[in-house]
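What follows is a single chain, given as structure tokens, in the form predicted alone.
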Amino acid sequence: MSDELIFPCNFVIFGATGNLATKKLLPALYRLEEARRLPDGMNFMAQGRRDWDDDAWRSHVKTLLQEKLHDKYDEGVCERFNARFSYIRGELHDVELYRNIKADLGKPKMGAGSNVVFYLSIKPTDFQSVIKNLDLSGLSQPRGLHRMVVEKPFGEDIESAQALNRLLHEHFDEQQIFRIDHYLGKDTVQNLLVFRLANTLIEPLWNRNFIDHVQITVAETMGIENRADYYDKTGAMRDMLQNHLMQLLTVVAMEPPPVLDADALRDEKVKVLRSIRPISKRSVHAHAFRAQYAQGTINGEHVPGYQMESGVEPKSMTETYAAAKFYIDNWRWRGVPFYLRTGKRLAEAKSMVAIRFRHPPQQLFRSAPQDAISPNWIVLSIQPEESMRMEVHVKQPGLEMNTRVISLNASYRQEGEAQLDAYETLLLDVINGDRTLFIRFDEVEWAWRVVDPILKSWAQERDFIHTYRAGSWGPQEANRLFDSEDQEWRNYL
């Protein structure tokens, strides 16, 4: 994060009482306040539908921060933070709301900030209403000044993504648009670039000559958490794999950029997406798998199956687990499978990138000819811990020439170093106008091109979906994606 702050701006949060704002945005902004990283003249406006005034809003913020932060909550910081806020009530489709926002932004209480950040912490189905009403009320002018932050998913397929992009560009320039994927703000993901590109020990091995395959896993223990109205129309492929996991894939596979700036990095990521081998309609089942969680046990507690969740359509075919296999047809990665999977109600909550290396050309150290020694792995843990592990073979102590695998473990964080939430990094970048960790539209478009054949095929299969027990690691049938019998999902760090 940059240590320099630009001139103050105002910050309008649409959907400030919703799930995202409550869980992520407000705690992250509070921590930036605590670290004194917010400009003195910066103020926030929270939009919601609840019939509150400023005092009711501030009481709400205080309560949720106390519940989330516990002993890390500081009353003085909260008062300082809350003093920046005002609350405005209104419906997103009502142009009167935007006229009131414009009037309030012009009042002295909003400070000296002349540019405004509009954060769309709302359902994607409401994006169009907000964008059009901002323009109708004059809040998109002067063009080129204000900033628009758009949460994922950006569209629900390639056609809707293109339509949303055209709508944005009718009223905002590309440099005003911040398409956010919070995984790119995680320290470990950024550390992956350093790990690859700053170490001569690693970079020469990062190719098809040495790597057998790559696995990218984002697993959750939680269910849909009262978000059935959103999730049942979206599913795991759109909600996670098309954006978060595809972004992780590009960071793993990209070529070194000529310079470390926003467009150079994104150019290399787009090259990866453009190089992914297209999946034909008849080969979807060989490259993708979906399933839905059934009832089971999570952390000793019985949980219902997906179709028993409140608000879910009866006999819904929405996937809560999605796995896919991709090939990147370029010089570096030709023939190396990339296995991506994500799911809800799995055995553990963890995100990781696991790289398995090829076996040595001759396996000398094995007790019997039919035995195969374990391969080398590099495992980059993104959450819950941030670490890197490298598995190598050593000789076991004793008279026999037997080997065993040892794990070289390294935490990215030294003792006493605070762990930043990804949203802290990204929100400060929005305030500072730094677009390096945000997504350009051609990245979004090419990611949709990759997964669209899968989604179109699944949309036609409405009679059956595989299930897996909540609390497991997903369905055994997903193993059909692997290219060889010695490949299997890695579930441990």
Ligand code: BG6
The other form holds:
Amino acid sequence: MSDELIFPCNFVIFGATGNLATKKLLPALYRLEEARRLPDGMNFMAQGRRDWDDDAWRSHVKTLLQEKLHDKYDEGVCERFNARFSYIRGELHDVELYRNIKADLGKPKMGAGSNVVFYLSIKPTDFQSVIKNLDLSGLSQPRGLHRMVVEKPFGEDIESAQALNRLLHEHFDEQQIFRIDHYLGKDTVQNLLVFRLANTLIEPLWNRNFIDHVQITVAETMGIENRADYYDKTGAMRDMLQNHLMQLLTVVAMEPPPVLDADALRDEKVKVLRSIRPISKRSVHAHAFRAQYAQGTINGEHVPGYQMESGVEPKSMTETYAAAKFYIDNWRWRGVPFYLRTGKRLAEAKSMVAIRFRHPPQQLFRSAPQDAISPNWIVLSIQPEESMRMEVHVKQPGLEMNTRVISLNASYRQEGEAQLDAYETLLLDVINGDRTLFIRFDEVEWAWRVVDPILKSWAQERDFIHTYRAGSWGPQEANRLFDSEDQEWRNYL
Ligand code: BG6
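Okay, that is the form predicted alone; can I get the form predicted together with this ligand now?
To see the whole picture, the full complex is given below, headed by that same chain.
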């Protein structure tokens, strides 16, 4: 968010050869290099388990950037970027690794005595070991100096999240901790706030008097790639819904904050989470739905079912699709259902927030039954299309007084405007110490409180899970969440 660099630092990436670093972090850091936003003298240390030296690492970076960026790849930028890196081999549970990191950070090249960002791009099960080892090797001292970036999911339920937070606080101050949820770094997610709070046209309609229900969809066509080890223990609820989708929900539903600073914004988000009606054990079935993909076809290609993916337990009951219905019991939203769904191997990659408005109090133009029941929608598409769409009724040209629905469409980005991934913004914020777009612990805690009863109930259903065909829009049975017959999932923009 902020423009100026104020924290010259070195940057240690734990898990630098993993999926997240490969897909998101390294390309984002490269783009910051390209935009000349990385300060002179800033260096990166990449930790991995592979038996590589600096050269092997650099050629790995080059290859992955070429594959990812195609014609946007620039050899000169890559060389500049690669020159900042050193590779450090070691096991996360081995304190020797951390002693070596400490020794390397002390070398003149790294700017002795400078600040360090530790980025935990690793499996949540390894967080504890890294935090303890940083401390044992003296890397968490002096307190208040270094920064620590923790990826989601933060814990696997409320108790483990609290334990992880306590552990972090034993060694780091809250100002040093950056709990990341990269959805908050997406331009189109930040645009939700601007759309709502900078337009007097919209804000008065944004409540229970006008809105029938809200749908939040994050659909992916990809499967679990090579992440079975992480995903099979995690599932769609913990991987996506508890964090990314809940964050989207808070941004859609929160009250305007008094100012746009980190705490004011997060206070409002917490109020939303605290107002979500708790789901009792008995009502889990009416409020949540899980399923797993079976084999099918994606983009013309046959893909295996989840249980056949390499590394997945043959009878795994892990969900790859999760849907939930929440009510926010406050003045603005009481009675308005928020339907959230996410899934892998769905028909299309599409993330959007769709708001359906109520019917007008009187149907004057009852020309055709269909028209009579088409309500207004506002659809804010987050990715891959970045757009805002409003569906309204107009008169059909002609002699009769018939109506039809048209959509007012606006593309979010204008031609030629660069499209950044969320990580560029967030990485700059870490460097600059701006925590506005990072998660405060009470947000994590309240989000777990909401989904924990669902996860507990699912954990008891050990021998059955619904399935859906890969390439479909998910299981029909998920429709049972809807409150009324005229509500259904909106799969198109
Ligand atoms: C990550 C999840 O947090 O978000 C992945 O662990 C998911 O499973 C990814 O694929 C989606 O992010 P994006 O930015 O590609 O929508």
